[in-house]
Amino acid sequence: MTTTADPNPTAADSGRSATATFAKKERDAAPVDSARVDTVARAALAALHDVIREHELTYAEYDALKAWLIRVGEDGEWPLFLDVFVEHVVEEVGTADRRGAVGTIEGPYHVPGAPEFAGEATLPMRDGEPGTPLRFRGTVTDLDGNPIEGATVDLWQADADGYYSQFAPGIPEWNLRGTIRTGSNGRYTFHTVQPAPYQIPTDGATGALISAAGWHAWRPAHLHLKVSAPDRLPVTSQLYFDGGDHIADDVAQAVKPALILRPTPVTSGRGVEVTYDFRLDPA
């Protein structure tokens, strides 16, 4: 594992790892459909206009609307601000005919690789690393609740500071963050630590229009995870803790009834203990 020497993260940091993330992932090369192009940026500039109309926009605003563009290029947040306030609507529409699992945005902090096991896991983590332990388990399945075997169980989370390795400095590289593939019955096991909530960089440019709009910027505390197997649809969600704060106003939008974790004590150490079983669609 490797850390970083500065102790003291930044929006600035975090945007640009985000940034640089954003940039390494693979994506599909499908060919650009212009008429597609036209029909969808016509639709986003006409609604930007009606928007300018509507509220009489002055040349004093739309000048400080271009200052606040470059802001967010200089900060690296497109990934930040645009995983936060527009995603949640692109998952809605992608995934609206998924009849199994529930998912949700993935957010700017994915990093592909992390550590993977077989079955059951402890998440790589700091010594005395902070809160509450959290045994999370379940089954992955298909529609009719059949096992799948070899099924991939990708997890990451915020620290108790509501941090991400990679993304921040001075965190070991894949503290809190683990993969594991499931065997024959299906199954997976993680031990972590339960997350607390957190506010999203404020800092930087997502931030500056945060406090201009008189937003909060708080995201309730959840876990991520992207689960996935041959011949079925992946699924990306966030599960949730029920009696959080922040779940009803959830600064992204991210937070679906479906998703809420209802943890119980386990029944001998410290710690709380939840079963979540995600069925995947088929390809």
Contents of the next structure:
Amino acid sequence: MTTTADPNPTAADSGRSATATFAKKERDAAPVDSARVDTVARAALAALHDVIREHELTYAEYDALKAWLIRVGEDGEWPLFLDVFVEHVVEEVGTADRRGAVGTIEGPYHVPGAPEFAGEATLPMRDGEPGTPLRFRGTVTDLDGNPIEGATVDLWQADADGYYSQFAPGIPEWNLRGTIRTGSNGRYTFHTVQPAPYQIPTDGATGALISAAGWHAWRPAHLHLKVSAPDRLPVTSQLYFDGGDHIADDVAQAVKPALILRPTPVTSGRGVEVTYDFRLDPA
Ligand code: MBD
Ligand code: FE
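Could you present the same protein in the form predicted together with ligand MBD, rather than the form predicted alone shown above?
Now the full complex is given, and it begins with the chain already shown.
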């Protein structure tokens, strides 16, 4: 993780930091069943062989691919690359039978253990944190709309410059990260600021692919959320802002219509507010 001040920061640090965060999370994971490895690895390789045949891949291209794969690892960008270009399909398959809240990809920048609050939180932020103040609130319920007490709503987001704390230098550790535990009414209220669109680091291997292919590197502004409760399936989601840049061409293909917020100006003071409820499926 990037915790020390780097005199010469590059955006690629954020992709690299995601590798250390992921390694920590994966340490205790169960091994994957051998028959399943056989099936999936065989199918993945066959799909790749088909691409090579169909597009008549040359040796020069094969070597360029090898060099690029090596660089993704050297840059520590496997979590970044996979979450941007692959995770959306894993999420689609993994949540196909949900009846409650729609979710989307987690991405590489969640960190467990954010500061906890009861019911209402002003997210940790710097004095004069840039960005439009945002009041974001709602209720966590079961599928019938009954409020769930003791649900946790974990929110993490980029700042108004598009940077995430712990993945870019010079930002306080838990900036714009926090978890609310709901009370008996199932409600949560976050006081935060509107995030900015996020640009995939352009100076690492992922950015090199994006520019070599002539794609763009942008995600629309978003809030990340994980909502969970006892005996309920947890939901990992992101919420976007209506009319925002790249809402229709997210490089990570993670926008869904149900995830688009339409905030309105607050009646007194500065900023905007919006309500969003989460209905959780039973476990
Ligand atoms: C992000 O902020 C993000 O949400 C995803 C999915 C990938 C890279 C950066
Ligand atoms: Fe993000």
